[in-house]
Amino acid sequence: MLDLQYLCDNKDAVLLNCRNRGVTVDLDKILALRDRRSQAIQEGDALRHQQKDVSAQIPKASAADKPALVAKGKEFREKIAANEALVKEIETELRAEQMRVPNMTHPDAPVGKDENESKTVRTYGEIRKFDFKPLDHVALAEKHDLIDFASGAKVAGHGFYYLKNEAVLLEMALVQFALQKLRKEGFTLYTTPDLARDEVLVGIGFNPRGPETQIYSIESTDLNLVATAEITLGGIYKDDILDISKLPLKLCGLSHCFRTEAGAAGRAGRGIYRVHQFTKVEMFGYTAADNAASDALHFEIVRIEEEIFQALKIPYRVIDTCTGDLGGPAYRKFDLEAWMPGRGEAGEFGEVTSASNCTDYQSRRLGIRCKQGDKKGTQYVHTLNGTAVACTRAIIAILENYQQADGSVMIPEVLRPWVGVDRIG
């Protein structure tokens, strides 16, 4: 959420940013609500002042005059209560409108309407030229009895699955490899709850309820299944004031992720590329309220993501996401897209990680602050997030890139200590 005073002082820049992101907002309504709130607060202050004057007169009043003053005092109390209710109502509407305004955008982020206008920053690895027709991960999983889609659909519905045999070991190996890597990089390791309250999801920037949601909600509660550990790691310090001497904080969360994936369909989402539940290792960071500090951690997170896929020896490209494809909280976002030979007719890149700098957009909604040097008061910290490993998509990339002519699949060397074999099949 952007600061209200910033919105008022930079209306033209905010409107241009919204247009670049393809988001429609009503800033005039926000300004009108701000003015209505100011007027209502002034009226409330005047009423309280008048009530105080009446209350001061009552002890000195004669017996004849006292009932009228008491009645007048009661009338003021009722007006004050009504005024407080009005202020609360205006503030709720104002906050809701304010929350619809996306974060500002990094000046270096490409301006464009959709993912086709994002920019490739760099590529890694050589795309393998097969001397046989490669299979996609669904066919490879069937060949080696690695994924049971039918039982997943029978038990939980379409989009759910069972990993089996070496696929289970592969997932555990990816988790162990990512956790060990992040621990060496100075991240504090967590396993996080699979549930979070509405207010935490809203603070992070997710819409937990209503027709537009991609979230599974628990009926008759304010709880939801989390779509990413970004939600739970971001909620840890809700309403806290952090010690600036301990920033940046680097957190790593291992969690299940649950997504409705409403509207997702097509060959690109085939198999386990787009599913309702998966395991993920997530990075989350808190820095001082300084763009240089959060930019530095952002680049560090991307470096770690790249080093993980370099160690797996999987070709990828780094994408600087354009304005029209940025989520509301993101100031800037980089995606890693791994080469998947079985995707599309002749292989395609598919997203495997993302890393976002959200500056103070999430912390302002969650009330996470720090005291910075000799600056007056407190400042909202900057928050960042990034995928270390989303296991299902990493498994796709491994199966398809490491398949052999005889139908077997080699295991990446760095994962073999945990898988226990060097080949599937």
Given for the second form:
Amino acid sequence: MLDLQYLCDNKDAVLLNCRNRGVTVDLDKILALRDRRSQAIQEGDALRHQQKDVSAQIPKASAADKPALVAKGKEFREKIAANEALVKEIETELRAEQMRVPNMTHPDAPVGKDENESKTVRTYGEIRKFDFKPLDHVALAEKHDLIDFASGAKVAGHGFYYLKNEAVLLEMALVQFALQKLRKEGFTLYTTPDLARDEVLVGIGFNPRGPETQIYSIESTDLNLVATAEITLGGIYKDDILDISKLPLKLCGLSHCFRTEAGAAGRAGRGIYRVHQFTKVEMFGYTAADNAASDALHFEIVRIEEEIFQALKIPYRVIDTCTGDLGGPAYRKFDLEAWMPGRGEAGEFGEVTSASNCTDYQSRRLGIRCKQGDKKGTQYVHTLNGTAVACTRAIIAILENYQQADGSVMIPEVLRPWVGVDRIG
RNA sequence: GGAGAGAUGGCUGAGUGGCCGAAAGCGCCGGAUUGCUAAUCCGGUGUACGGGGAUUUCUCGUACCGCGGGUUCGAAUCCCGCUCUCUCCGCCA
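Could you please show the structure of the form predicted together with the RNA, as a counterpart to the form predicted on its own just displayed?
Okay, now the whole complex, with that chain kicking things off.
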């Protein structure tokens, strides 16, 4: 959510930004609602002020004067109730409209409609030339009995799966590797709840209920299965005021992620690329309300993501996501796309991580502010998030890139201490 | 899951219908004084939103005593619902 004042003062910039992001918003409606809200609040304040006056007179008034004063007070009570209803109505409408306005965009982010217009910042690693026809991860998993899709579908439905045998060890190894790395990078390690309240989801920018939701919600509660630990890590300091000298805060969260993938039916594809549940190690950062500070952490997060895939020796490219593909909360977003030899006709890059700087877009809704010692007032912190390892997609990249002519799959060296073997099959 | 207790400002803690944005103490900030790592005294000390004034420190109003409703002319105070914390019991990995 953008600051209302900012939005009103920078109408043209906001409109241009919305156009770049492919979002239509009714700014004039927002401005009109803002004025109506402000007017209604002022009227309410005045009414309450008068009511207080009347009430204060009552204890001192003579018995003869009292009934008239009480009657006057009652009148104010009714007027105030009507005013409150009006304010509430206006605010609901205003907020709904305001929430549709996406975050502003980093000046260096490419302007474009969809992913095709995103910019490849750099690529790493040599794409391997196979002297045999490489299998995709589904075929490899079947060959080595690594994933049970049929039982997943039987027990929980399409999109769920069982990892088996070395795939289990691989997932644990990826988690371990990421956790160790992030600890060295100064992140505080967390395992997080896999459920979170509606209000936390909304604060982060998810839409927990309704027809287009990507979220599984728990019936007759206000709880939802989280789609990412970004939700639970971002919720930790909800409504808190942080000490600016303690920033930036760098958190790492291990959680399951649940996504309905509604509307993705056509893109569902095979295997574990797009599933309803997976395990992920996530980075989350809080910085001072300063673009230089959050940009710096943003680059740090991307650097760590790259170092993880460099350590795994998997080729990847870094994408600077274009305006049309940023979603609501992100000010700028970098994705890592890993080379997946079994994808498409002859291999394709597939998204494995995503790193966003959300500036104060999330913190404003979550009420996370920081205070600078003696300085007056508070400011909304900047929040960032990035994937360290999304296990399913990392496993795809490993299986497909590390397969051998004889059908076996090597284990990346850095994972061997946890997998315990250097080869599958 | 059952029974009970509680939630007040940075902290401790008073306050059971109007004079309470809220005593007192601690802490913190400013000043005075004494000079020996301290004591004493005086003053100040929340946040948000809005109006007015002002090139800083100003002023007025409204809201906030866990959250949300209700009663009342008037609620920190009474009533209802919820959340959280603590204690005891049960259950459980």
